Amino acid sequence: MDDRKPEIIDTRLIARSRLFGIEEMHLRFSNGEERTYERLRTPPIAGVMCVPLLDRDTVVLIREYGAGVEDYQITLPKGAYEHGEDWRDAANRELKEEAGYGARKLTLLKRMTLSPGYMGHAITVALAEDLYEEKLPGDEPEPLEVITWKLSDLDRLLEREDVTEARVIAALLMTRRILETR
């Protein structure tokens, strides 16, 4: 198999909303085949998500409305970087805004993509430990419910109908695996 990336012959913006841009990409593959793809334009601002641990077995979650699924979801604190922030600063700020905690220790777990076939959106996932209480004002339209859950009972959490976000599920499973090997 040829590992050469396809040549991007042309890209053009075909639609734009307040939040999203849709690009058309004309590609030429190493075997000469040409195709046109559509993709969501990658946002210029990166995202970060925290897996906050109160102790070895207790994760801090939040419950917030997800417009994409038109329902409330149990999720992890996350958001976009602000200008000039690195992932650690962004993770700690989002954690304080959404869950009311700061972290003295942040460890990079993984940089994840969502649907790389049609978007370049990525999120940096961090394990947040040695938490302390600190609340910053956030930009949410309503107060977020903060929930704690035992990782030893993670299977029951993942069975819930309001836990559906794949990157949250992946981050929680990675965290459980990491803690089991410590």
The other form holds:
There are 2 protein chains.
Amino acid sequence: MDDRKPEIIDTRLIARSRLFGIEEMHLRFSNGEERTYERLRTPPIAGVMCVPLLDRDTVVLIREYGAGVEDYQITLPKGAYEHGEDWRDAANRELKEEAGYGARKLTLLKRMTLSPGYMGHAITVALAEDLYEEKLPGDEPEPLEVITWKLSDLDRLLEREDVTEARVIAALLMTRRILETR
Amino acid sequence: MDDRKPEIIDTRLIARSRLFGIEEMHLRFSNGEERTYERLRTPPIAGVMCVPLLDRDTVVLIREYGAGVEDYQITLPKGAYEHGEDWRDAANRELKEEAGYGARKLTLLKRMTLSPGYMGHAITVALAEDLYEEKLPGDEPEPLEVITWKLSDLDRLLEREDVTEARVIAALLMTRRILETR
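Next, report the structure of the form predicted in complex with another copy of the chain; the form predicted on its own has already been given.
So here's everything in the complex, that chain up top.
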């Protein structure tokens, strides 16, 4: 099989806002086929998400309003890196801002993407352990609800209609697997 | 805890392209805080993704170029509904177009979202079983590579750098769990 990547003939920004950019790409595939694709511009700043564990079987979750789905969702602490931060700094800061905990131990789980065909957005997912209570002020419009859930009861969490985010589902299932094999 | 959703004062389209729309939302939270958020416009057409099983331990995957990440990715057959289709029709058509199989048995796994804070995009994830060979022509610029992988070796798949899509990781882990408990 021909394994050469398509040649990117041209990429141009065709629309933008404060947060998003839309790009048009002109591609030539290795078989000579040409296509014009649209994609979101990849944000210059990466993101991080963490799975905070209070103990071997207890995960800390947050409940937050999602403007995209116009409803509250159960999710995990996450956010973009701030100036000069690495993923560990960002994970710990977001964890303190959103859930009120710091973590003495952070383990990289996986670098995940959202929709590789249409966006380059990537997030580093980390396990956060050996937690201690510490709250940092965030920029949330209302306080986030912090809840805990048993990993041994994860299947029931995944049945909930307010648990839909693929990155959250993937992160929690990977976490359960790791703890089962430790 | 106050459980009232924020009031959506106003939503307007501020930029658009053939594929994407960017909206600005003016929200008033139940505590009186107001915010202006940006989000992607939710596509009018939903999507479907399927996990095709050749047998209890063998999943069918595809390898496809992702313009967002500018590289090849291992993923699952997926796509948007076409006119008049329900999720079962769409799942079967995409499976035939992208992997060369039809499925006699489709089971709903989960409705997943991408990034609830910034987009309403949702995809129905289904288990596809009792497969038979049938190829439908798709609109791909180059033939997709169809590969198989053992679910018993899923952990090694998830370590690969060309396996990053959160929806794919979540779907495969949910599938393994279901098969383990059957």
